[in-house]
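Read the single chain below, which is given as structure tokens and is the form predicted alone.
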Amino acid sequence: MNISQSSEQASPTHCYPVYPLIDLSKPESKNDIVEACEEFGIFKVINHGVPVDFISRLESEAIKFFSLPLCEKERAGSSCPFGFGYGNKRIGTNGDVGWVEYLLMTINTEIGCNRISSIFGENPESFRSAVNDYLSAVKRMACQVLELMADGLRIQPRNVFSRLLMDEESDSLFRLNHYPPCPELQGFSDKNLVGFGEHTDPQIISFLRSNNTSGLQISLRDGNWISVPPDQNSFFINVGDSLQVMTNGRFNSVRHRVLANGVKSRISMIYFGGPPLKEKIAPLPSLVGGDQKSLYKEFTWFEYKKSAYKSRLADNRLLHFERIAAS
């Protein structure tokens, strides 16, 4: 495993990035995709085999629909329980707010495709051929990470994670976020606005890409806040919070954040893959015995969204999950 950084002086907010390089090709990346679940949260991966046309495809069509007038943009505007469609400044229903906009979209066949048509209208092949291709290819990364995660913590059977995304009533989430330049910021190398503030992924885990523009940090356990920079034929993955409880805290949810740009646009795509909402999520019994005891309770995986979808952004959302050890 790689570890890429710079020389920049560390600071609280400003500090070199740190992160772990994995080639997906190499014999040696089930155990770099441990050690790096297990020290970062997040990791890089090349190699990953998901065609540079349709990444560039589905960027295209992102951009032709976040170019389109607010009016017309706000028709795929959120009816629904878990907000999905498209939805301004305002991320959820409980106060957080950021310098973004998006498209959040169930990976669901019949209502995806529902949602897609009433944005584009009568003819939406276009880009539900684009969003189908990539998320294609995005799916087969995923199940092929997840797998040679569950080669590297030598645990049985190999399809443990990935069988979760490949249900058929796997609750997995798409989502395209825009972040135009800020008037604000410009002029200003010091000035900070948040894009989409700190958080964990409640997911098991994300696949995100984005384009040549900075903006993501992601936090060390000391505090810090690293920026992440941008690499558009890359992608970056992150350990979600059901993944956490699945290894029993072996492997670490990130806390991650948006930081908005004065001067350049940012497209990002992030693949959350999610597992059935009736699924029971509990540390693994082989990850489970001797002295380890488990530290959380079990739930449902519509439970715990249930649980995210009522809290702040930034909230802990495992806490409640927590097993108190008696006094």
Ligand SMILES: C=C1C[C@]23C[C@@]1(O)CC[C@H]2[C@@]12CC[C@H](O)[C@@](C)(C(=O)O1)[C@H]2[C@@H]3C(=O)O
Given for the second form:
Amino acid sequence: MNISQSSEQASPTHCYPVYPLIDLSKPESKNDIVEACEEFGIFKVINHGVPVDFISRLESEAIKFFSLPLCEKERAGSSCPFGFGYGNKRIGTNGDVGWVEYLLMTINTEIGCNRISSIFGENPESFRSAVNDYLSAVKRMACQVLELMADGLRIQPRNVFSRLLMDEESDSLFRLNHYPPCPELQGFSDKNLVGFGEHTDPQIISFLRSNNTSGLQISLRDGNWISVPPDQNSFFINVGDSLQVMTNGRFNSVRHRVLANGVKSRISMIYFGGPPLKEKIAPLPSLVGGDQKSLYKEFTWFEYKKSAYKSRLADNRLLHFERIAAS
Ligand SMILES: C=C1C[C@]23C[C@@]1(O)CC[C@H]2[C@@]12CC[C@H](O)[C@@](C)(C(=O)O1)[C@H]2[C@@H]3C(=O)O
Ligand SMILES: O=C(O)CCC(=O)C(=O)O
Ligand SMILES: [Fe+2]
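Could the form predicted in complex with the ligand be given as well, to go with the form predicted alone?
Every chain and every other molecule in the complex is listed next, the one we just looked at coming first.
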């Protein structure tokens, strides 16, 4: 693919104070999490408890997989529903493209796509166990973060969010992205190539870990983009659309994108924590009250997902579920 085909010209990036860094071992982290979700919709965590060994094992398995010849990777291909499995440049099924290849998998639900079991390439057992170890540690951290969030919001029960991800029917996804270096960018600091176009994540919350290659950017409320410097030892956690709804807009699902690099490969691994398909998503009664009205209609995660998967990456998927303010 050449650059002109794939790159919407990305709008300029600005330098701003960085989004919050939260130390999960500190008692004040519950308030910091709430503030970060209100202000930015994203924060970085340290002391997250995910063993370094789990992270590096999965990263090497991912590198091994993405280094396979294309025809072998395509065996893990995406003739599966919703584009699960291996994908290259095409994101979703509605015409979005980016300078990226990826493996997208469901976590709990059996989607009846038996290629999923073959996505782990030549050495399925070591890849599979690396994914499982990593995900069980990340889910533990997710649970901790979501319970701290409920504490910070002073809502009960404190598992009001975490139960949705811990439910055995939770519709969560896991994605490994590989952004190869793009030689055509080398030496051109003014050229941009979109790796993963701007979007918000539809789920409740996403946990992203990347190697030390830059590329991730977030959009601030004023529309300016800022770069998120990579940090391979931390996690970046972002609010998804469903959490924006549950908090009645108090938290913001952050718009983000990834720009490709001219020299270095970027590898990212993202756990998208979603609710069970039948779960009703609506503003929590304790967060709607006084003179505050509910901003969103109630919907099931299945309904949201069905509508989200018909949309283009950059669309505002929540628009359709907003309540029209009565005059
Ligand atoms: C264009 C699309 C790709 C996407 C499904 C969608 O129709 C709109 C949302 C996209 C997104 C963004 C966050 C995650 O990467 C993702 C897996 C998700 O749940 O929603 C992707 C979807 C995808 O790549 O299939
Ligand atoms: O790869 C990344 O760093 C971010 C990708 C992303 O936002 C996504 O897959 O939803
Ligand atoms: Fe995303």
